[in-house]
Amino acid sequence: MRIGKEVVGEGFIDREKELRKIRGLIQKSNIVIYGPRRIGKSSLMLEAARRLRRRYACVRIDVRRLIPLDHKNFIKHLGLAALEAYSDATGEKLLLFVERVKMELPELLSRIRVHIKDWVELSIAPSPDLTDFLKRTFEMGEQLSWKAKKDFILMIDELPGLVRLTKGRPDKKDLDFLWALRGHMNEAKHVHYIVSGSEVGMMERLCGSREAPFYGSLIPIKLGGLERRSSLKFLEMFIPSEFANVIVKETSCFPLYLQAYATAAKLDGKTLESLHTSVFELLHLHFSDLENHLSPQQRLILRTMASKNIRTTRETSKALEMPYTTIHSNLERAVLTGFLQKVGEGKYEFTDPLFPKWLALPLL
């Protein structure tokens, strides 16, 4: 393990029986993984990649890192991840070398006889036919697949970026796009697609509700924290027993939080306090970039929630003296965006352990 980092390799822990699921279903199935952010589900899909690299090849695309963000430039790198998976299939450095030459497609391209070169024209286009783009993009990495004799697996990190809300609600503009992604992904033979997220909320809406794009079109595979037994082994390397069993209560065993427990042990944190203070301090920028998540007003009502030890809309309220309907609003989308949790009528629960007690701690 490495704080804040993906794991892949001897670094790797526990998760067997979701890569074995992964294995037994990605030939049939697409397939979607979600959990709290930091939960390990681009570490779990990078470790996927390894063991499957000889009979795929596989390619993951972070949604997150693509600038612009929008519908087009999406498109465009699920393109390239297709491209990189052929070079890494055959040895041909064509990702390279269409970057390189873009309008100028010679022998190579030819050679390979995809329609490549429409594709590029496509993708620098100011203003493209962004269904027919879409259809040129699976259309090439299914022939891509075929050419270099090698199924693809391209890894789609993080797919709710591409979704924005309007007054709590998914964007219609990017539903329809999602739909439009489903029939393609549905369609394809030779790319099989896994895809991740950690709007916890808003991915069991995709995938869980029968009017929704993705409804029995990619298999769920959600995690949680680590196994408690394999969370207990590896921080016992570090730290003495008694202080592993607590922290591994207090952490639900989530992978990011062991690994900042493990760190503070090597910087002699030689009591439980003093193991908790490093720990906050090792995460500051971790939380503070969940805090850029949330809009003023929600920050108000978790802080709110987390420093009273209140978890109803109505004791929310009351507290802060707002409307309950706003209060509802907030909350509710706060469980679409994966922070909160629904566990009755009007209650919640926040879904990663220790950022509850980052909200409390007192405002510098």
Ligand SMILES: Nc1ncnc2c1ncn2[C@@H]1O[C@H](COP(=O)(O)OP(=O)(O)O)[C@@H](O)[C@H]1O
Given for the second form:
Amino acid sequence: MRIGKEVVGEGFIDREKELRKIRGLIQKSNIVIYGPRRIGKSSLMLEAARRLRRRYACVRIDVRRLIPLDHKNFIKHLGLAALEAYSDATGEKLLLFVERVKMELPELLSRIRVHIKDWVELSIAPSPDLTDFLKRTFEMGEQLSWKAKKDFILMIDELPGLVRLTKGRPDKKDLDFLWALRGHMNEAKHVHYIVSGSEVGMMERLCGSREAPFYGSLIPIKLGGLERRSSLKFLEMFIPSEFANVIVKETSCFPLYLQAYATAAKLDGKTLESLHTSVFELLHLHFSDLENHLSPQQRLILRTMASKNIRTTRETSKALEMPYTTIHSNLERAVLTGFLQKVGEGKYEFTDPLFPKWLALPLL
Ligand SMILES: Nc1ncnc2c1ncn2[C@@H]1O[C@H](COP(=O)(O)OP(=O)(O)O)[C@@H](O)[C@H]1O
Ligand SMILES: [Mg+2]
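Rather than the form predicted alone that you just supplied, could I have the structure of the form predicted together with this ligand?
Okay, now the whole complex, with that chain kicking things off.
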């Protein structure tokens, strides 16, 4: 088994509450799923899609995989996702290759009488009017779903990938774009949207205040660790229960970590100590990837907090002999990107139960 690949179907654990919520709400509201990296957002989306596929044609796009990562390309892929959902619902293969799309799509679209021929032109034009392109893309989604006689669920994984930070704040242009997106999503009738994001602080900003684009518009589902009972049941298939109890606590039931312990146990870890060691080895790439999302200065700051076990701006500033304001702005940014949670004025906690332990390991 590869650790880190999304889990669907048989290996999928728990999240029954969230799945019920999605099933119950999706017809009426759009949904946003958020929580730290590797907490199981994509797995939850895919599992929801699997369970809802009779009733809806579900397609997911992963914003982080878009090249180039800009508004136009995003809109284009949203349109392509709607076309894929149409194919999925009707069995009509509209999309074989993106290349062929350019050639055959206008003809196909006019054949099924979706009067959006110019969508293709817009999608390949060097600089289309994005407002118009966005509007037409949503219209096309609605028409396709109507033609297919099936509602669509389009899943937009890692939407904040589209939001750049300028001086620690979401970029104004990107926010305008999200507002436009919100408007169209609200109006859609037959296409339903599930959006996700890892940057917890940012997602809370985007959903949390009246001035934020997703406020009241997308119903939030915040993901944390799995339920303790299902986590224990899972671990006990591989690990003696006295160890399982400790692991459940130490990992806060983060699913990736439970999977890593299970794998470590299969690899012959007999003592708790040896399990810990091989888990940190197995997760090395994951932790390095997390660390790569930090600037060098943030890395230094978080490493210091982790290894000296300090959690306040003041103590960190003292330990590093750096100005309070520098530390403060770095920590606030780490809240936005989801590495830290603020627990009081100038006080923080790491969101991830194991990452600080890894940061505290001596550098090789
Ligand atoms: N419900 C679940 N049941 C079992 N394993 C899970 C579950 N959710 C997540 N995982 C594990 O955690 C890893 C990360 O999940 P993923 O869905 O990719 O997270 P995210 O999209 O939040 O980054 C997966 O590789 C999988 O091993
Ligand atoms: Mg994901």
